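Next comes just one chain, in C-alpha cells: the form predicted on its own.
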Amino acid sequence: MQVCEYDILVVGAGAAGMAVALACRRRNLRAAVVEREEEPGGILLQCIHNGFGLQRFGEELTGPEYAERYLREVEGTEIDVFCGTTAVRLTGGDAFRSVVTYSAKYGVREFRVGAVILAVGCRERNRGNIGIPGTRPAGIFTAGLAQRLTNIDGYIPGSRVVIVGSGDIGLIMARRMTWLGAKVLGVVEIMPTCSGLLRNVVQCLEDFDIPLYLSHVVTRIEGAGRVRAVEVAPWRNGQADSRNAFRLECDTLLLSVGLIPEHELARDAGVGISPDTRGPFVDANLMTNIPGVFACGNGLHVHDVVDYVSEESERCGRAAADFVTGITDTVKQIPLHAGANVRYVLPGTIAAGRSNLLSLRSMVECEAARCTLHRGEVELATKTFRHVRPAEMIRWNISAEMTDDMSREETQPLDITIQCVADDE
C-alpha cells in the first residue's frame, strides 16, 4: 500500500471541498483532495439552473458555472486532486490522521496528514426511508437521480409525473420536467408548509400552475411493470384520511423527501453524530470530537444556499490550518443547545471572546421571529428576523463582546430559542 504524506486531506471535491482546500493552500499548506466521482464539482455539475453565486460572486450563475469558478482556482494551485478515489477508513491519532482510499487508477493508498476535513456532501432519502405501500414497479426515482438523468445523461424519466416532497430539488425538477414536455400532476407534501425555498415555489410551481398538495401523502403506488397511478390522501391528526383520497394516473414518481449528510466514514471512525442534523457534532472551530478531524458543507448539515457552503468551508479551512501549524486555540468554548422552536443549531459550542456565526433551523413559520440566547432564565442576546421558515437557514453573528460576557459564568450551557413576534408588537 502506497503511503502519501500531506498537511491536509480533504474528502470530497464539491463546493465545500474546493473552498476548504483553497483556504488551506492560502496558508501554504500541502493539501490533497480525494473525490469518488470521475471529476470534481459534486452535485453542482447536474444543477444546470441558475440562482447560484449571488452572495458569493455578486452574479447569478448555474451550478456548473459556480463549480468552474472554484475549479479554475484549484487548478492554478499546487493542490493535488485525486478523482475516482473513495475514502474507506479514517483513523485518528496523536501524531497524524490516517485515511485509506481505494481507486482503480491509483490503487490502495494511505494518506497520513496533520488534519482531515470531511466535505463529503449528502445523499437523498428514498422510498424505503418513508415507507410508501404498494407494488414495486419501474418509474420511481429520487429527484436528484432524475435531475442527473435529464441534465447529464439526456434521458427523460417519464411523461406524467407526480412528485413526493416539496424540497428544492423536487420543485426544480417539477419545472424541468414541464420544460421537457412532461405533465406534472402535482407535488405532494406531508407538512402544512413547503419544504423548499419560497422563490422555488413561485418560479417552479406557481409560474407553471402545478398543484401543491400540502398536508397530503401518497398512500399507495399502483402498477406492475411500470407505475400506473398513485393514491393521494389528506394527512390529518397524524394519519391519512382515506375517505377523501384521490387517484392520480401517472407513469413516474419522483421522491424529494429530504437529504442526509454522508456520515458513514465519520461514524466508523468514532466521530459523534448528531441525531438532528445526521452530520458530525462540531465545536466552534468546526472540529469534531476527534482532534484534527473537521467537517463542513452538506456533510455537516444540509444547507439551502451553496454560497453559505463556501463561506462555512473557508472558515473550516482556516481553523484546520491553525491546528496543523500549531496555533493553539485556548479560548473557552461554551456548550450551545437547541431550545424551543429550534430544530438544530451549529456549531455545538460558542467560542468566548470572539465572533461566532451560528446556523440554525426554525421549526415554525412566522412573519417575524425573535431569536434569543439564554443561560437558564437569563437572556444574554436577542435578535429579530423577518419571515422565518423551516426551509430557510437562519444565520446569526454573535459579536465578540457578547461572547466575552457569556463566558463569565462557569459551566452552565447556553440555549437558543425562537419565538414568533405578534404583528402588533
Contents of the next structure:
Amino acid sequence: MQVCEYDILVVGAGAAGMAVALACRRRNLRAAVVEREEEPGGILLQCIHNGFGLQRFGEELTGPEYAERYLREVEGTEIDVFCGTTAVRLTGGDAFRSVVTYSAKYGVREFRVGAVILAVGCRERNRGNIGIPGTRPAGIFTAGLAQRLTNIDGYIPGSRVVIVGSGDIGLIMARRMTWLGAKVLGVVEIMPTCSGLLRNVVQCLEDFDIPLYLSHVVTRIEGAGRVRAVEVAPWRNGQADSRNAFRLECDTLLLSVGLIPEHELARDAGVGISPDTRGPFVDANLMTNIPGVFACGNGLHVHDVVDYVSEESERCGRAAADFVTGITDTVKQIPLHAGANVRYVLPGTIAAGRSNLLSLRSMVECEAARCTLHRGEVELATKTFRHVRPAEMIRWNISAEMTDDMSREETQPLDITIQCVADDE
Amino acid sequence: MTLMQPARNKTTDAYDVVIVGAGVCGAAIARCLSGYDIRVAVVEKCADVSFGVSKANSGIVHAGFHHPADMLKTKLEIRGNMMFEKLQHELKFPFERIGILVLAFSPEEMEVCRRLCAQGRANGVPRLELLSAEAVRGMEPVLSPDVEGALYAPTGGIVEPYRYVFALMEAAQGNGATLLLHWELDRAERNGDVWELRARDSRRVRARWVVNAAGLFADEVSRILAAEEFRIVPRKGEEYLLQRGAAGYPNHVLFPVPSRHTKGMLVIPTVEGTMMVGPTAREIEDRHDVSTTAENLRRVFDGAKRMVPAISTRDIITAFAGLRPTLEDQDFYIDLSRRAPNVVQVAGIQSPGLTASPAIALYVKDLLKAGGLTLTEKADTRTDLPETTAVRRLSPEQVDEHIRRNPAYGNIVCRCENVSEAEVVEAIRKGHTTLDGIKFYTRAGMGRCQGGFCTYKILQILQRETNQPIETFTKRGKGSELILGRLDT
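Since the one above is the form predicted on its own, can you give the form predicted in complex with the partner chain too?
Everything in the complex follows now, all chains and molecules, and the chain you saw is the first one.
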C-alpha cells in the first residue's frame, strides 16, 4: 500500500471538488483530488442543457462547458487529479487525516494529509425511498441515471414515459426524452407546487404541452417484464384518492424525487450527520466535528444551481487552507439553529465579528418573507426576501457589523426564522 | 455456473435424472446427486438460478419448533438445520447462526412460547430456552419495553438465500451436472423406460427419472407428467429491505408469536448488515403476482415497530414480494409418484423449505434409490467450492494484493456495496448475465442507491464481456429489456 502525502486531499472532482482544489492551490498548498469516475467533471458532464454559470460567469453555459472552465484551470496548476480512484475509508487523527483509496491504475493508496475536503456529491432518491407499490419490472430509472444513459452512453431508455417528481432533473428529462422521440405522458408531483425552477417548468413542460399533475401520486406500477402502465391518483389530505385514479400506459418511469448527500464515507469516520440536510454538520468554516475534515457542495447539502456550489467550495477551500497553514481561527463561533418555518440553515454556527453567508430553506411558500436572526427574544438582524419557495434556497449574507458585538456576548445559541409578510412591506 | 452448455447427449443419450426447477430444492438435489456416477440435468424456465420462489426467501435457517413432530417438514427442517455449518464450510456462502427470539407481549403469548418450547424440545431442537423480560432485553437492547418474555432458539440462523442456491448449483455443475436455462417444460412423454421432455421452444431432454421441484408450478408439471393431481396455492409475502446502519438492527432474528398460517411479521438482520422486515402472508390466485401494496407496507411496519420501536420507513431501500408454494395440508409433499413411473414429487415446499433443503436432497436421493436408481459414489467428487473474492470483505492490504494480480479489483463499480469490476466479470463469466443475476451474485445494485450509479457501468461490462448488443440486456430475462435502442441507429 503506497502512502501519499499532501497538504490537502479533495474527494470528488465534480463542480465542488474542482473549485475547492483551485482555492487551495491559490494558497500554494499541495493538493490532490481523487475521483471515482474515469474523468473529472462530475454530474455536470451529463447535463448537456444550458443554464449553468449565470451567477458565476454572467452567461449561459451547458454543464460540460461549465466544467470545462474549471478543468482547464485545474490542468494549468500542479493539482494532482487521480481518476478511477474510489475513497473507501476516512480517518481523523491528531498528526494527519487519512484516506484509503482503491484504484485499478494506482492500486491501494493511503493519503496522509493536513485536511480532507469531502466534495462527494449526492445520490438520487429511488423507488424504495418513496415506496411506490406494485411490481418491479425493468424500465424504472432515476432521472439522473436516464440522463447519463442518454447523454453520455447514447442509449434510448424508453418510448412512453411518465415522470415522478417535478425536480429540475425530472423537468429537464421530460424535454430530453421528448427530443429523443419519446412520448412523455406527464409529470406527477405530490406537492401542490412544482419543486423545480420556474424557468424549467416553462421551457421543459409548457413548451412541449407535457401535462403537470400537481397534488398527484403514482399509486401502482404494473408490468411483469417491462413497465406496462402506472396508476396515478390525486393526493388529498395526505392520502391517495383511489376513486379518481387513472391509468397511464407507458414503458418507462423516471423518478426525480429528491437528492441525498452521499454522507456514508463521512458517517463511517464518525462525522455527525444532520437529519435535515442528510449531509455533515459543519461550523462557520464548513468544517465537520472531526478537525481537518471539511465538506462542501451537494455532498454537504443539495444546491439549486451549480454556481452556488462553486462559491461555497471556494469558501471551503480558503477555510481548509487556513487550517492547514495553522492560521488558527480564534474567532468565536455561536451555534445557529433552524427556527419557525425554516427546514434547515447552514452552517451550524455563526462566526462572530466577520461576515457569514447563510444558506437556508423555507418550509413555506410566500410572495414575501422576512428572515430574522434571533438571540432569544432579541432580533439581531432581519431581511425580507421575495418569492420564497421550499424549492429555492435562500442565501443571506450577515455582515461583519451585525455579528461584531457577538464576540463579547455569551455564546447563547441563535436561531433563524421565516415569516410571511404582506407584499408591500 | 457456466454459460449454457449444450446437453452432451445426442437424442439417444439420456440423462439419468432431470430436475425440473433450479430453486433451492432443485439445486440442493442436483448437488447431492452430482456426487454419484449418474448424469444429471436441471431445467429452469427463468433466466437464472433461484429466480422463482427462492430469491424472495427471507433467508432464515429455522430451528424446528414451529411445527409438530408428525409433519414431514419438521423432520427435514431439523435435519437440514444441522447441516448448514458443513455446507457453509464447503460452499462458502454467507451464513451465521445468530439465534431466533420469539417475543411475547402478554401472559397469553408467553404461554404460546412455552408451548412452542415444549414442541421444539419434543421435536429434538437443542438448547431451547424461555427467557424473562429482563433477560431478553439484556440480549437485545433494541426491543420494545412491552416485551414480557421470549423463547430463545440459539440454533436458528441467517443465510443469503440466492447465494446459497447459486453455490449449490455451482457445486453441482462442477461435478458434471448440466443446467439448462430459459427451459420451460411444455410436454412430456414416456417412451419405453425414458422420459422425453419438450420445452416451449422445442428443445428436448431425455431422462430416466424426473424430479418435480417446480415450486409454484409443481402442480402444472405434475399434470404434464400425468402424475398426481394437486393444487399449489401461492401465499404471498411482502418484505422491505432496510439500509445498512439503520436504527433498530437486532442481534437475533425476531419473531412474534405465530398464528395458524404464518410465523408472523419478522425483523431479520441480514448477513450483510442490512435488515428485512416482513413478510405478510396472504393466499392469492395469480402465480405471477409479486406486487407490493401501500396497505401492507403499513402492516409490516406496524408489526415490526411493535417489536423494535426504532425501526423506520425512512431506511427502506426497496420492497419486494415472494410467493410461497403451499399445499392444502401445509406439509411438504415429497414422494415417488404413484401414478407416473419414475417421477419424484417435491411439492409444497414453503417455509421452512430453505432450512430443510439439504435434508430434502438426501430424502429425494433415498427415494430414487428405493425406486431402483443405482447410485454409486463418484471417486472424484469435489465437495468444495473455491472462496470467491469480495472486495468489501477484504482489508486494504488484501485488496492491494488482489489488484496486483488483477487490476479490475481496484475498479469499484458499485460504490454503495464496494463491489469491484473483477467481481462483476466473474459473475458474468459464471453465466449470470442479467442485471438481477449480477446483483444477487455480487451485491452490485443492492445498496442504498439501488443501481442509480452502477447500472451504466454494469451495462458497459456486460457489453464488453458478452459482445451482445445493448438492447438484449435484461433485468431478469426476456421481456425485461433495459434499453430500447441507440441514439446513433
